[in-house]
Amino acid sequence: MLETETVAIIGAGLAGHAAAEALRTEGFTGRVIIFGEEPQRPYDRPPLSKEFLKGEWEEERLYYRSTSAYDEQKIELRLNVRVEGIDTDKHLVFIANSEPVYYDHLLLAVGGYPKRLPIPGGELPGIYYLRTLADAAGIGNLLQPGAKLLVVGAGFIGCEVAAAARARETHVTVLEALSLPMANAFGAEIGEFFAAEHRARGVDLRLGEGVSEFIGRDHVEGVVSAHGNTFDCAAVVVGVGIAPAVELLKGTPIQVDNGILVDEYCRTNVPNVYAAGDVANWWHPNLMRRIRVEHWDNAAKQGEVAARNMLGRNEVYSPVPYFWSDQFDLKLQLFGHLPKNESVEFVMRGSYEERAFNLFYHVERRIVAAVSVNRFKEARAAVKLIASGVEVDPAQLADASVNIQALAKSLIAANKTQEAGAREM
């Protein structure tokens, strides 16, 4: 690339802020501006539903540099514009009561919106998605002892709320349609450990119970259940998950199935153009599918490839998935990708009882995914033997007297030395 070459970044979330700053770190001396909705500069959100609810941090401690750092790397921040459009023929971003801007080089890094829920009352004063800095901090405002708070959907937004509204003492009471918490992300035995946490928490949760209304005057009083229920509140938190912010590329050629259509090097099916983060489903070479992940580190890392693919370095995003959520004094992480409707077996370490334990998901002998609850080592330590899919013994797994990180190190190494001798034959 050029130093009188434009790389435009739509999007001034995680994604956008790493891509900016591994092309400037790769070398590339053009231009590079991120356009960006809110006022703020590129911040970190995980801590919106965690310590910056629980009022632990304050909205300083959130930006990733401050405003100088990004004037020194000469990264241009165009915030609080709305990009109305674009050209991909005449390379062209365009923006409300502005100016088109021209670039060589494009990232659409534009995340997701919060699903709304459309039902009666739905419009009323009082009910909350948290997706921005914004939505938390009205939503912080609202987390004092005694108040009445009622959270819709117990995924990892909505279980996250409920714990920090606990942690400041607030009266939570919440809904969810399906069976088990974070249903739709792991199986029975991590929903029904984290819905014990809660009620032991004094959460009031109601599993199996979708939300047909919201009910109030002039602001938000309460919600009436599917089943018929009515639940007094001062506010609601609504999460019941986001959807890739794709109206943007309408009228465009570039293709959109569940978020951008992106390759395994970033790259749209239109030249120049590239994707990552919340709003990416990419190909995975070696999950052999494509995927979508919602979470910090695919972002900050799918933002770094994209960036040194647009200076032709082709480099494969191949990564081991990551996640974490924080509730009371939990830490729960998965490594790897949970498949939807396939045979999945586990085995576990540790114990639901001492609160400390890994989950090893695996298919054939191989594993897919480890999950850590407050028992981090030995799952990061399973990660070479995802990313590699060499057999292992469940058996070895579930003893604790097996050190992963050594069993990982041997198999791998037994593995490429039995591959290169049926290479010589």
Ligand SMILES: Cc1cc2nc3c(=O)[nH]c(=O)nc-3n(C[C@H](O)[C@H](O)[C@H](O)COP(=O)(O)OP(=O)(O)OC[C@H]3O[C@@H](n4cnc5c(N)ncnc54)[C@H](O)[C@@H]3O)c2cc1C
Contents of the next structure:
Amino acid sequence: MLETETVAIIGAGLAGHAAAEALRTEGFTGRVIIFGEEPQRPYDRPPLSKEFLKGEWEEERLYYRSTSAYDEQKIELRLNVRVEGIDTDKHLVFIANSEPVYYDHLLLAVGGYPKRLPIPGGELPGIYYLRTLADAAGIGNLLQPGAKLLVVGAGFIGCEVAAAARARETHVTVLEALSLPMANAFGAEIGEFFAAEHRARGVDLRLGEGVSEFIGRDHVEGVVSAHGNTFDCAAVVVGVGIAPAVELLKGTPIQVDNGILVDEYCRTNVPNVYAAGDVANWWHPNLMRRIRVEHWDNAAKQGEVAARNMLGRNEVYSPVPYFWSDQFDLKLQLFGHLPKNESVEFVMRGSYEERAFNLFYHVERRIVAAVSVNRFKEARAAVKLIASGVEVDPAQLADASVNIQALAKSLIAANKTQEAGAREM
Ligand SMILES: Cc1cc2nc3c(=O)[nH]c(=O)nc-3n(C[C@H](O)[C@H](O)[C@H](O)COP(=O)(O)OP(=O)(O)OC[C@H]3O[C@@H](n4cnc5c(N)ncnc54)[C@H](O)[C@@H]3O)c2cc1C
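Having seen the form predicted on its own, could you give me the form predicted together with this ligand?
Everything in the complex follows now, all chains and molecules, and the chain you saw is the first one.
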């Protein structure tokens, strides 16, 4: 790419930030401009439902870089600026009350917005959603000792908000339509373990309770569940997932289907237009299907790969997905992807009683996902087994005396020798 070229990045979140810095690290000397509709420079979202919500971190700690660090890297931040439209033929992005901006390469790193609950009372004051720093600051004010909070949804955001609320001695009821917490990402083992942990810490966790109505006159005062039960509260936090922010692409030829469709090089169907992060629905060459991942590690890495591919590196993006969640004194981590089918089996290292364990999930002896609760090292070591797809004896995974790193090394080496032998025949 030439010094005279411009890379425009829409979205001043993690993927946009990571892409901009990767362009500079890789030696791109042209113009880099990030448009962000939030007023703040890029900041870290995970602490919003953890340290920041518990009042342990100040706002300043959330930012990836100082303003001057962006200046030094000649990364232009145009904050509080919403991109209203794109003309992919003329290579222009449109913003209100300003001249359109020309780009040579465009990265769509627009993330997603919390899904709203379209039910009666849904517009009452006192109902919060958590995505931004402003949202977290508003929710933080609610977490007072003795206050009554109701959380809708026991996904990881809802569970983290409940844990933060308990840390601040707020009464919290969680209503979840499914039969277990975090059931979309994890199996019954993790769901049951975390349900018990939440209840032991005083969370009033109601499973199988969908929400049908918010009630209150001028402010939310309660929630009616689909079973007709009423729960009183002073405020509500809804955490029922996000919808990818694709409305900007209406009228453009960029293909959208549960996010922006990109290939394994982060390219959309339109030349010079890329997408990364929560909004990208990408082709994973190892999984042989599309996935859209709403996690930190993916946003950071995919942003960087998109940037390098703009520079012509032709880098295939095929990571083992990684995700973590902190609730109480428990760190939950997932490497890989847990398919929802009956042929998945698992073995365990450690125990629920110790509150430190691994679960290794496998399909026909090929490990697809490794979970850690307060037991990081062994799950991390399993990443190579997941990426390589080699066969492994589940009993060895369960045996705490077996070093998984060494096991992975020997199995992968043996597999390579076998493959080389087969090629020579
Ligand atoms: C409270 C919370 C806790 C989390 N905790 C964890 C965790 O523990 N572990 C984990 O793995 N992940 C966690 N995540 C997820 C992780 O933070 C996200 O995956 C990551 O931030 C996604 O980055 P992104 O850049 O793709 O999108 P975003 O961070 O959403 O950034 C996109 C930005 O684009 C802006 N934008 C959108 N449209 C436009 C437009 N038209 N013009 C200009 N700007 C626009 C948005 O306002 C936003 O600022 C958490 C997320 C939240 C909200």
